[in-house]
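In structure tokens, one chain follows: the form predicted on its own.
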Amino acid sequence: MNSPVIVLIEPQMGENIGAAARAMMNCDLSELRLVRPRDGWPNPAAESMSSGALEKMPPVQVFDTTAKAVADCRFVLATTARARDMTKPSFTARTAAAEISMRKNNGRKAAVLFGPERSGLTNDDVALSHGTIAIPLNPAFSSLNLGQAVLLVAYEILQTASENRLPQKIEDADSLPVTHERLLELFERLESELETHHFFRNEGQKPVMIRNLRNMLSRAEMTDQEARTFHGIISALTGKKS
């Protein structure tokens, strides 16, 4: 119930997505998210590829945006092969699987992503995430194509769930790591009203300036609580009550 969803955003091969289909199911991950899948959904050259992964797993949902893909996640990590210019933890997919797990023993749900195959992700994708996986290989020689980087990530979650099978504690609720979809809800009201109070005084730079208030916010972790305190401080500086 708690294993994590796996997000591939703007997949550009069927065949892409069969492969990592089928390197889910290898490792006992079964949840696929696609995001603005290329070719449209579903997919022939999906279905063949993935050698009956498909037929197994429920069926694959299909947004139109990353948030919507990741609203009901607690904890979201990116894949990416380069430096950002943003501050968030960074993550081998060992230690990456560390943290998921950890997380899934305390009902907590996760998703990774993975940008499409010949750029990666976007600066934005990135900034919904709490932290970024890597994986570090051969510096003159590191490209991976779709199902392989899966395939990492997923394998290491599956040993990291076999080495640490703890009882599952179930939090309450309010201490419970916001979801994005609240946590988006806070993004878009905080930057309605900074919009309105004419905080972005240079519109060159308000696409940064937003992308690095979401990226503080995302890092944060906040709870259902902090998330509805935070409400409750725009309200007391904006002078509305709701």
Given for the second form:
Number of protein chains: 2
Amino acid sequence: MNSPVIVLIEPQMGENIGAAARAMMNCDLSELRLVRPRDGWPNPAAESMSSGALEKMPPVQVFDTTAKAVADCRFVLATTARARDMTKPSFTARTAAAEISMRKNNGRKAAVLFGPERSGLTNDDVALSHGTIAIPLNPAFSSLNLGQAVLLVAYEILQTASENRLPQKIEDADSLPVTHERLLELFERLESELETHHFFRNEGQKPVMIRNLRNMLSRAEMTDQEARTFHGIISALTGKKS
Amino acid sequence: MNSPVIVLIEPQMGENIGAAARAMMNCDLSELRLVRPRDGWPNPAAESMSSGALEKMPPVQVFDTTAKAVADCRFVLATTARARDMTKPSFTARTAAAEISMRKNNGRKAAVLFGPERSGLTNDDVALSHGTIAIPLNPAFSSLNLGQAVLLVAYEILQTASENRLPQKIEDADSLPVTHERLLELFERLESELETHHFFRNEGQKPVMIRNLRNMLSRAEMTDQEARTFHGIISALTGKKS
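Having gone through the form predicted on its own, I am curious about the other one (the form predicted in complex with another copy of the chain); can you provide its structure?
What follows is the whole complex; the chain from before opens it.
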């Protein structure tokens, strides 16, 4: 299993995509996904900067939304240089690597999101993640180029993966965390019911309230069974039998 | 004390010198020395690639031999991608960082040598060192660019030096996890509403279902605000204004 997937969101420079691919191959990762790359795909500048890495990987996949790019992933971490005003587990690159490795041993595919070069990830993308990664650097000079950020995260993952660990508990299918796709379905259903029931009293506040709800619920890392239970709760409370 | 010194021997591309300087500043290292840089010094391509790092460091020093460049150092490690036929302690980037850190605490200045982009260090330069550093990477794709090699070594040195983590974000009252008392109130209210709405079809299953619900929701480690929001969701879905 290729895990984690590396997801670059709105990358601007082809060179940075190529450097990220090279860094991934250096660290034995090979599944690269792009969301709305500025210059489209394929990109000759990326090819040349990758030093052959792009040719050795499975084809890069391109998506129009972050949600689609991580639809099959069960654990999603967002790299952020600055603290966000969200309650969310925050990892260093090293502790994140341990979390990802543990889940990989249990058959859970992970994704790591990287935002655009200048602006970083949007709060909406961060809210959809299970946790954040901040790479500990010199606080007076912490700006990393995109390829370097991917390198440090990928490097920590390789170091952790090659350490010898105890075999993890084998989990049955029912205890797998839900895929992101199903999680999003659940969020959308909940939000639509809340809309119907006039929960969002103020239209201007709605996007923030939705983000906060998603942030809170994504932290639970629900299993498939739990997501079904949550659907059942909505049905029961709204008086609809599911 | 600036330790370790980073020594680039016969670097070819100014861009790589700039990327190395940036990586050093990212990791709180600031003493860069060059031995016979191909394009002389200063180098405008290096300046621009360093994103301001070169301006913030003490001036780069240039030497005509490796021996002079490390004359004041008491511990010298040579980075090598391939094994050399020499009996010499060999470190990973992480174990090298620990060796350097220990010596720094004892007042011993260290240096890390990096060879030219294509060919790497000469055996003579390796022979002059106390040990070698090999960065553990994918053996099928281990070629790193010079700036990235400096980044990984500098990163490990910073991690060892700070050995412990980002300061945790100071939390304000609103981001504190809810007390267990309030959490239990929320659970009891939810369960009572579910009871009213005939969610628990089978009385025998009810204790297990309640345990599973509590398990799922407690994993979210809700804040006070989030618990209030969750109360609001229950009120909205059941058609009660809170």
